[in-house]
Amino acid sequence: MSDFLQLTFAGVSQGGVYALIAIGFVAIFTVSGVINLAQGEFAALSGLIAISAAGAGMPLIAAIAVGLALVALVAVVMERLTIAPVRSMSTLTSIILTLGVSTALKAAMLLIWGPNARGLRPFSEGLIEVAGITIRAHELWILAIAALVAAAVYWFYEKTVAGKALKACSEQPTAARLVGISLKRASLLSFVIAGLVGGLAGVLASPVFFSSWESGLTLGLKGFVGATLGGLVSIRGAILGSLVLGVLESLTAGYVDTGLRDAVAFLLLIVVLVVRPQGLFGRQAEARV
């Protein structure tokens, strides 16, 4: 029983990781239709620039809002270059366009980092033990922090006038022009959003998973899938979806083989877009896979 909640528990936070990227291919799919496959760029881009300015000297959390910063500000650049000016955007279009700025931040990292990994130093040092099981204190932040972000990104479309807007958007983009919403403003305002948590996903994970020019790859995949099964039009199916997903690596790791990890998240998907597109937390009018 012991060994069953030691890897709960790790998949649990592992999946606070992906709810976070999850959350931004949400934000940005339902305001403009775009999938962005630069989504796992931003987390792994945020984290190598924490490490750089950690290692200048930078206090943890100095370093971090400016891992944070650029990454948004890189979301806002793309946003501008490459989606704003396309005046009828289809999904296939916006996988193209996002694919070539993920392979030119590939380029990028690798240019400026290098190929090796490296990993942020952990939040809080040291393990914890919690009912017959050991916990890293950096997963007790990793859940703490996507829990907030979580919350205060659903009280963000809830109960602030900009998020309702954005959700206007999303679901009566007619309607919301004709009341005076930009459309532009909100597609940017959504990579400004999805570049925040993507980063903040990326400077929580590189203590445990580390950080690299390719990193971004298998974080961005597994938010894709987190956000596949709540349907990309649900927060809180993303958050459900991505937990899910979480546990079942971990488990599956542990009890049958660690090298079939990445693997549940591709059977996964492919087994919900064919048995069920709208997503397992997805309503049937809500769709748009």
Given for the second form:
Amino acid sequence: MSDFLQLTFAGVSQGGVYALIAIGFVAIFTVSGVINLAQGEFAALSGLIAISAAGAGMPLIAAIAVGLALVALVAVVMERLTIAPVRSMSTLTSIILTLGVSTALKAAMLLIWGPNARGLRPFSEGLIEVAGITIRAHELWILAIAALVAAAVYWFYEKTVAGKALKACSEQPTAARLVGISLKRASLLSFVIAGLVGGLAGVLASPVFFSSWESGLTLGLKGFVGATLGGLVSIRGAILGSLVLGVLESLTAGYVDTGLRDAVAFLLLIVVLVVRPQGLFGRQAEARV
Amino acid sequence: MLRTRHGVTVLFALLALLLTACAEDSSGGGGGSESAGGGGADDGPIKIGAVLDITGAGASLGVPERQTLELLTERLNADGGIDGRPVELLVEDNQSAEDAAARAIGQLINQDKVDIVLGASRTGPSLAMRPVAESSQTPMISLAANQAIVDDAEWIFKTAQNDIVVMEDMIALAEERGWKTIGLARDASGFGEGVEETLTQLGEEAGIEVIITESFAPDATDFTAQMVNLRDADADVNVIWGIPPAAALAQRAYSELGPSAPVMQSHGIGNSVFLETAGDSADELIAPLGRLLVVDQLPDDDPQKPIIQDFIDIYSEAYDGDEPSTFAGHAYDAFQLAVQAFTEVGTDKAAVRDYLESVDGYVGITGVFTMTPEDHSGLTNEAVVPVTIKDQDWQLLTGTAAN
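Output the form predicted in complex with the partner chain next; the form predicted on its own has already been displayed.
Whole complex next, starting from this chain.
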């Protein structure tokens, strides 16, 4: 039983990181139909920047803030240079464009930080023993912050004018434009959100799962699967999907075979796309943010 | 939401795209069958090709190896090269992938016409390079551990200690301390291949057996599943067999889960990345490692001591005080063996091969090499010493039967 709890908990904290990446995918996709393959790179980049900033003597919180700010800036520049100028954006075009950005970001990170993986120092050191399982103190930070961000994003979309405008863009693009919502600004805002949550995922994951120039690929892939499990248009679905993915991965590795860990994501993805393209938790033809 | 439907086809295309991007292709060698033969121009630079794991899972190995080769080449050329001929070093990054390694060696041999190939850093890529070197009859010196790289090979040599000599030491230690059961967590790539079988075979006589084997990808970051299973198996000792940072993260996960059984690690951990990543969790572990890491604790009459000390001095002077790893030592030995061969017999490939096969008593960083036509590794378990870790530093373990 304690094994089951231990594995489940490891899966939940990994899933919390996936969830933040997944929120980024959903935030952008719902507004403009863009699938942003550089989402994982946002995470890798913020992790590396925060490590360098902390290494230069900055307090941890400042280092994280620098990482997040710079990644948000990168997201803005990316949107202005590669997404905004395209007149008729299709999802396929966006995949090719963002794949290019992702490759460029990876190359830049490799040049700046070199090939070695490294970790940010944990937000708090130490281990906690509960009910026969060992929890790293840092994992509690991951869960707490992921939950907080999820709540904040939810509040933003439901309660603020800007959030409602974004929702309107995704549900009724034409009507949104008619009432004076700028799709251009909405798209830019969605990239800022994606940059911030992706960056947060990066600094949260770094102490436990490490950052390197190529760590964004796996993170991005898993976050994408998590988002797809939730139907790719629902924040709640994306979070749930990511947690399910994290736990399933961990349990599969523990009880079946560790080699199958990464296969879980793809098996799930294929099954969901074939059987329930609207996502595990969505109802047919429902728009949700 | 219409976009969901509409996206399905696209998602599959995307999936295929990403799979291609991250697929770990394990295709063997292939290609590179152009007959190389002997001869070649006897003037102009001598070309040394190197295929190293500079990015990807093996980066903590490949980067110091590249730095070592560059440093040695620079120094050799400053001294006038080999018989007046300068040495040209061509380094290729195999991205820690088998297919890229096979491609890189093919290019070095067929297009760049190198006289010898050094590398790869890890077993998997080295095994992928082997058929290319063999079929083109080009001498190759691998820097990796698994004995399968040189088994029955004609043109392949290697400088890292064979994994089997490390396991002999592990079994000797287990016997001495009365450990009867072993739990194993091994690298899922070439380096960890055959570890369980070899340990079982070596331990048979002493009644030592492997009771559980877990594996981890060389680029894995979460080890909870494997370590939970190791803990439950409750062996007398657990062996973690991998390279940093994975081996260090595994060590950390193991100690966090709180089992009390001691840990032995392989000779794959000999760099500072391991110490930094594993932190306190590495205290007390035992690993058979090369002498480089504990050179200050060696007796003065150790034949390797002066050459190791000299290497550490030139390396740290060139690279801002960084100390070389054991992997840098593998590259040093491969380079010196190649240079020795070129100095003695020129660049005729068959002559170089024959020379390497007859190396007798070359004192290197990794050990004292004596090659034979049957043994292209040249090192015995004399080349490792039992090392433990205290306060994030390597400590020679004295007073044990192993050596």
